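Below, in structure tokens: the form predicted alone, a single chain.
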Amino acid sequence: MKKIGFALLFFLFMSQTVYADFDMQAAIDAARPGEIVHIPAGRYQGNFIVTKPITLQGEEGTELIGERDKPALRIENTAKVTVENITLSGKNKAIVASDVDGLELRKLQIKDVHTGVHIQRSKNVRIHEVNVAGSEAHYSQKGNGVAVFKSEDITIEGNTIERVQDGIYVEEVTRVVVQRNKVTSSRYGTHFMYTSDAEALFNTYLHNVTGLMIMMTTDILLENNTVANHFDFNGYGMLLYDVQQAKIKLNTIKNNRTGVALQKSSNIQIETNDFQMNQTALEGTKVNGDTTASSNNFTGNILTARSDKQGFQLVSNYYDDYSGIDLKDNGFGDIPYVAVSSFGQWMVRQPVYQYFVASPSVILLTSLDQQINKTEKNMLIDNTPRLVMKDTKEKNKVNMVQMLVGLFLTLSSLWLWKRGITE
């Protein structure tokens, strides 16, 4: 029985590291430009490289494994490539890319590797349904999941990412669109540097240190992302340093240590976004005048907004602890509200007095908190608070065509089939 065993794992230890006969790279370097090259299934280890229009396309089981330290795949100063149905591995970068004009990515899996794709000096690129899968290492330890560096026309789309860095690492690039990812378990979900021209949208950013990161980045759109349980101590859901011109909006953003918090940054409209069980939903630091966070959502938030002296507006937002009336009759609040609390400033320096929430002490110091700056005209303030929360979300809307032509079908048959019992 020992020797049956012993050659049984024997037999299992060589299928683990036997290698296709395919030659990988003589196909690529045979092929002519616009050619489909078929890899058969199979695992295939060393450093391929491409450097001609043409695509890769894999079989289910075909696995590309990289030598030592160098990309198991390098795709370099050519045009239209397409990368597909591929498991790549290796020590350091799964996929290296770079002064491509027009590559596609798409359905592959990547695992075990320092970092998923690097993309650099390129433009026209499109990354999506790759999966890209980190180790329980430290973040200082892994590399990014998709990096794309000094390039333009950027899309990344449909990709799951998790364990890793910065699960989409953005740095000097012009027009990208980063939508429908989702990254979990990472340092930053989605992280934009020097960047013009972006917009991150129907992303889920879920249990990162950070959800979105955005630094030294102009003109950006940032709409209908689920940003959640970012809660450690540097968490945030989004966090915007340097920023001019951005918009948040319809994004649903809960259980986060801090929900936005917006430093040194102008013009940032964030509007109709639900904020919902974050310890601080709103944080401004050295934001100019003109940001302004307008019809949003404020549920069950334990401090609403901060900031410094200069202070941000707040127009027409809904607040959970609002007990203003409205005799109006107008769907507004006939006072302001106050979003200043001092039981918030101390429970964010020491979360431990989180656990006195809803106490007596703390609902009066509150109170007193609504009385005593309601003569404050420049801080956190909001002269108009909605007293209905704003529905944000289109999906939620009822589509009143279907709802007639449900009901009208719905009375044509109790109709017909009255008229056939009469009958």
The other form holds:
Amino acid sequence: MKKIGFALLFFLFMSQTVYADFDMQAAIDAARPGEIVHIPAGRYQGNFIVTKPITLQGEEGTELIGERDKPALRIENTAKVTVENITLSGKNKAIVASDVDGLELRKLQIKDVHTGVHIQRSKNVRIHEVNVAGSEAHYSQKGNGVAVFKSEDITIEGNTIERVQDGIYVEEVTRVVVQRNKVTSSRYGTHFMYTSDAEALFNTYLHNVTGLMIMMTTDILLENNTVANHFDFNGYGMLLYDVQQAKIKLNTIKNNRTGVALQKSSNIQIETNDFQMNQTALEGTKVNGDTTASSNNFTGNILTARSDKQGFQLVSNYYDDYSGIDLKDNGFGDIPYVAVSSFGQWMVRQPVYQYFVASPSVILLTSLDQQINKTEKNMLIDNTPRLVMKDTKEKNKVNMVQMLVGLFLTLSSLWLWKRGITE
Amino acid sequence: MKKWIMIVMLCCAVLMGCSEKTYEPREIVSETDVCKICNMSIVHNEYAGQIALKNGDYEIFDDIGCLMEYIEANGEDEVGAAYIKDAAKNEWIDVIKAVYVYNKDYWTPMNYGVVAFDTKEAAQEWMVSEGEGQLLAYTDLHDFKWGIHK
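Starting from the form predicted alone shown above, please give the structure in the form predicted in complex with its partner chain.
The next block holds the full complex; its first chain is the one shown before.
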């Protein structure tokens, strides 16, 4: 009997505490503008709402659980709200913010929800250090990790998102920075639609259907991202559809079915990227002539570039399959590199041909193409192919703080050691 | 008697051969189906469209706007039948017979704001719950300005 009592006591102490005596909504309602509402550790079930400028601050073990099909937390018609250090879960959306000017979401854990964060008609929003983990279901059954609609001045930074529909979904937003996020195992890593003045920097996209999906967007910079392992039947590292004015630079694009695809787009500058081991590195359909791929490194790709009749410009890239020589000794090959491939163009029309891409007959056809197309003058020609890879990334960067701390510790240790010997 | 049976069967076979080919919509496969125009995966089935071509192929679309863009670009000569999902019932309906409602604030995968219904009553019902919109017929879609409207 005594043993059973101890066992029950053990489970009582081990189970998660529910603070029935702390009424979270009442605390929010009672808080004055600018106040911090501390939420003790515990599980709080309900649909909470914030309509005033306050900070909701949880502690380790603070969890909000949305009831029924409503969001766990709504923030509406207010300004300067901060939500931090809280775990959220529930059937529908974790957080919905509407018409908010000045919102900060940080250090949040979101799990087992349909959609993580949903922002609409808001401005000056910063979402950082938020982890969203979706369920194991197919992405068509799930919502987005972080979604922002009809808003402006948005920063989405340092978040980790996995197993959702679109990791970060941005629609009709002006001025948005998406940086240092990691999105894996989702449909699209980041999906921009009808957005202008956007930046995606230093993000990592792995094992999604497509890493970066950019649609009907103007003026976008994609820089220093790692986009890898998007090799499904419809997989792309980056897909730009109906995009005007984009700069794609210093990205590592590797092991994708198609590295970068451009469709119906104009004025796209693709420069100093590393294209490695993609089935097709670069693809363009209905692309305007002002689109240029320059100073990129193409290594280990099965097809370097393919396009429809319009093509695009290749300028001073490095190609590992270029076999020309440099008699002028200026670092550039003396004969043009021709990327035109009959098979590549067939693949543009019939994607299902991709399954034959490395077959002996296709390899033979591609070799023949390279010989025959030496006379090609207009399409997918690089007249100045570089012979040496351009190392575009800064290497061996010295971290001064780390170096000084290390030096101090070394000298201190030596001094202590010497002192120990002399004593 | 046998001779007559043979003649009747032969006539039936000839008539069947001459009969008009029918086209049936097929189900969406989210794993592999992407929009023929914009390349988006089809995840919001209630807005999807499809064209059954006369050669037996199917082209799939995520939004009625993409389906219309395909028809504008390729014409209707090779189109056997075209279907769009009824937004309320999630069932395939003929694009020509469907009733459409436009409201710039209705969300659709391409954000064109045009949704389809099998009847005018269903469209009216939708407008009661989702906001007033403009009723359109298939013929209106040819001149519709696809894109987002401020």
